[in-house]
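For reference, the chain that follows is the form predicted on its own, supplied as structure tokens.
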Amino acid sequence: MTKQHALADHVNFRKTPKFGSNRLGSLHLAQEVNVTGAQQGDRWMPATAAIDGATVSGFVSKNVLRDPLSGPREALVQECVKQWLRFDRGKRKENEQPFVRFVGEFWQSIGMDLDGLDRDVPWSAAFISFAVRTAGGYNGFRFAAAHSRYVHKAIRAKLDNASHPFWGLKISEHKPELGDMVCRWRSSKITYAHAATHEAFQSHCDIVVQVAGDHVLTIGGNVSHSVRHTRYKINARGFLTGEGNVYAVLKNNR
């Protein structure tokens, strides 16, 4: 038996190896498999995963399944994945019940006593600190209410070489993969040079949840007031364009 995932959301698990009215239902992004055998035909893999609570045997296209990623960098995807779901994939809001006790989880991982009531205070970075905190494994990392104290640091620990569970990058010098982190400028713009000499600035982070042909896409908190997607461009080499107010990327180093 061998882990997989899924590669992207409500990829089909069927009944037989083939194509036709013969689904069993649909893994959502990065989903566990659990692959049971050969493969038969071209690409149809024989697994069992979850679905609507129980466990069924089925198949799988090899083609929407990936490896695990090591451990602390999983566990972030997932917990990222899970507060998604959590969030009915972003279609529910901070404000209502239960996703204002949520939002104040989010806080309460940063010592602050806040919910999703209190709209004026923007918990994006709480997000942050609370998915890597729950994945675990990375000590180091700078959890804080502004996105801008976690990325100085991790630029800051790029440019001297030394060992944090992040490094920040400009984005013509690493492809981002999944676990890392997408960082754009809010109301003002923001350079790689500035962030790497200034600790207090507008900003906002995602994880990086799936790499696909043209872009990435990513989970972030209080993406329109709830945990929702962003898309963010990347180029034929696979290096983030730049576009969205993009200014650098955070290389999981887990």
Given for the second form:
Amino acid sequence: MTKQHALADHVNFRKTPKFGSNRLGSLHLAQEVNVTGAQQGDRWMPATAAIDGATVSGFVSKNVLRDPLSGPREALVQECVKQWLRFDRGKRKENEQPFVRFVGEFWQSIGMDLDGLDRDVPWSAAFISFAVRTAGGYNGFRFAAAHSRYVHKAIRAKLDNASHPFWGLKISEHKPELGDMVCRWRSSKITYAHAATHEAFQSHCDIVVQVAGDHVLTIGGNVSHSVRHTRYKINARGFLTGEGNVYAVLKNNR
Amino acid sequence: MRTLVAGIALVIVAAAAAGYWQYSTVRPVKLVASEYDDVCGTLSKVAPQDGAMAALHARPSAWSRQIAHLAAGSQVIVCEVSGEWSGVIVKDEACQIDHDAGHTVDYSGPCVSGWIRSRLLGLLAG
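Now that we've seen the form predicted on its own, could you pull up the form predicted in complex with its partner chain?
Below, the chain from earlier opens the complete complex, with every other chain and molecule after it.
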């Protein structure tokens, strides 16, 4: 039995190894499946997966499966997806119950006495800290209420060649992978060089959960008042284009 | 000679008018909606280097009217940046910021809003 994960959201899980009206259900993004035997036909892998709370046997195309990542990296992706699903794939808002309470949980992860009711306190960095802390295995990460704090530390670690769970790199230096972070400036343009010498500036980061042909898909907090996807374009060589005010990518070293 | 005097007078009047305009007009703080960012996504505190009060201006200009003086430690919500200035709303419990407008609008209260030099702010969250 081999563990695999869904590469995309709404992956079809089928009763028989062929296309057609044989769907047992669908797998969510990054969902775990257990491949139970050899490939059948041109793509079909026999597998078991949790569908509507029950473990079901069926078939899934190998083209929409990926290998597991390293422990901490996989845990980080899984935690982001879990929160995204908890916010109904980004459709539920921060000011609705019980989602207000979930935002309060994010704040508590960095020791802030906030309950999520105050919408004027931005919680996107608290979400990142919550996800990284919950995933585990990221000792040394700078948990903070502001993105720029951990971005600065990650860039310094890279420039000093120091051990750190994330290294901050220029977007031309690293192709984003699952579990990395994409960082963009807000309001006022920030460069990589500025972020290397300052730790207080307006920024936002999201965590990469899918790498496609021309973009990466990320999950972040306080994105349209929810936990939600953002798409960032990548070029033909796999590097971020910089569109969307992106100035750095944090490489996951775990 | 008469032309020179008239020219000087014109310059003085124009300067006075510009000064008056700078002083009297208000540049509202905007709640800027974008494809990527939620409005007013940064919380900062007022941190003047000498620990004194920091002036909140009506426009992003030192020549504009001072609306208020903010004590060190006051919390402000940063909504936009213009050069060396930040457009802020002085945080209170009920500032009624329309986070869901989906388009850029002027903030009209009830909290005090205006412009402060960005270097006088310390980042708290966002």
